[in-house]
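To begin, one chain is listed below as structure tokens, in the form predicted alone.
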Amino acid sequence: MDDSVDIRRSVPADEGALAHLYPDAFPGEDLLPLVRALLREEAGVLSLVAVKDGAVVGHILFTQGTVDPAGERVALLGPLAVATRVQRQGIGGALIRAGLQDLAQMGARSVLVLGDPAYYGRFGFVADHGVEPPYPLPKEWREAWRSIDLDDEPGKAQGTLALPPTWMQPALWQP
């Protein structure tokens, strides 16, 4: 990755940046909705941001949970938007890594996401079939839900995520 890309908490003066980059990452998706609401979580919601000569470039987004009825804690990855100008550099790597970093220091087993197998496995995603996502997924989506453990103890987690209201919605889980 680029030297002069900066990882940072975001800030609420940051919503105007993630407003065009959100449409520029995807195009074909209405994710703002999601984002702003996420962002007005009071708690549980980990934001950071890529900066590159004062621009926002990236942003990705970690939910806290628990899978229940243990109630292990554990984040949701989701979503990461990276500009198109400045893909294909390491930006949302780094976004992630240091996303688990701080998730871990903040006492989260795991992360859990719903996304591309061949990405998210770079970064030491495997398939999960022990943790259920609230709604049930397409088949051909399965191999996309993915997690990494953040701790040493032994056991992966077992039963189904639960996440706050603003993901208690089916259609984010569906095509």
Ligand SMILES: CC(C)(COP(=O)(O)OP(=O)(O)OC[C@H]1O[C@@H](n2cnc3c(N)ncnc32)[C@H](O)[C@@H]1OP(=O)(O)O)[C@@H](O)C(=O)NCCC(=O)NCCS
Second form
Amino acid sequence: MDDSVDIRRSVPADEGALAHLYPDAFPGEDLLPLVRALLREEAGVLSLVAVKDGAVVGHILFTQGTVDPAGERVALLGPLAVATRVQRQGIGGALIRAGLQDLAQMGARSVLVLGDPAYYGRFGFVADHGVEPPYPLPKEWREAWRSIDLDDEPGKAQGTLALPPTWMQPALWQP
Ligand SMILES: CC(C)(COP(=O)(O)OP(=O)(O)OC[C@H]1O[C@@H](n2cnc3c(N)ncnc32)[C@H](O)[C@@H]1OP(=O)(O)O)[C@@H](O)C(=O)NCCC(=O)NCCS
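Just the form predicted alone so far, so send over the form predicted together with the named molecule.
Below: every chain and molecule of the assembly, starting with the one above.
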């Protein structure tokens, strides 16, 4: 990635930039209500922005949760957005890697994602059949439900992902 891009935690003053970034990266989808609701759940959320030439050009959110019944600490990745004018420069990858590093330090055992298998596969996310999402996924989305381990401890988390209330809406888990 270009050295002129910085990755840092987001601050409330970034909200205006995010209001431009999301419609640009996701023209057919309004993800801002979800992003704003997650940012209000500060305690359980890791929010990073990529800054280039003083402008926010990328954003990633991770929501911490548990795999129950054992209560293992994990996180869910999403959403991730990079401004169209700077895509394919490694910014999305840099946001993912920075987030995984922070989450490992915060004690998360693994990170789950519901996303394009070809894209997330590049970063080591593999299909997860041990952790069930909060709501059953349609069959065609099973390959998109992936995870990456952050520690070397044996015994993968097994059970159902429990997340803060914002994610507990069936519509977010359906096509
Ligand atoms: C997906 C997205 C975050 C990638 O960000 P980015 O900064 O362009 O990604 P990177 O530069 O780190 O990686 C780009 C590489 O991934 C590939 N790639 C990008 N999107 C991909 C996809 N959906 N599937 C497979 N590969 C993809 C590119 O071909 C590129 O590879 P190349 O440079 O070898 O050709 C960005 O394109 C985006 O915001 N898209 C719209 C929103 C979206 O789909 N978000 C992700 C789901 S939450």
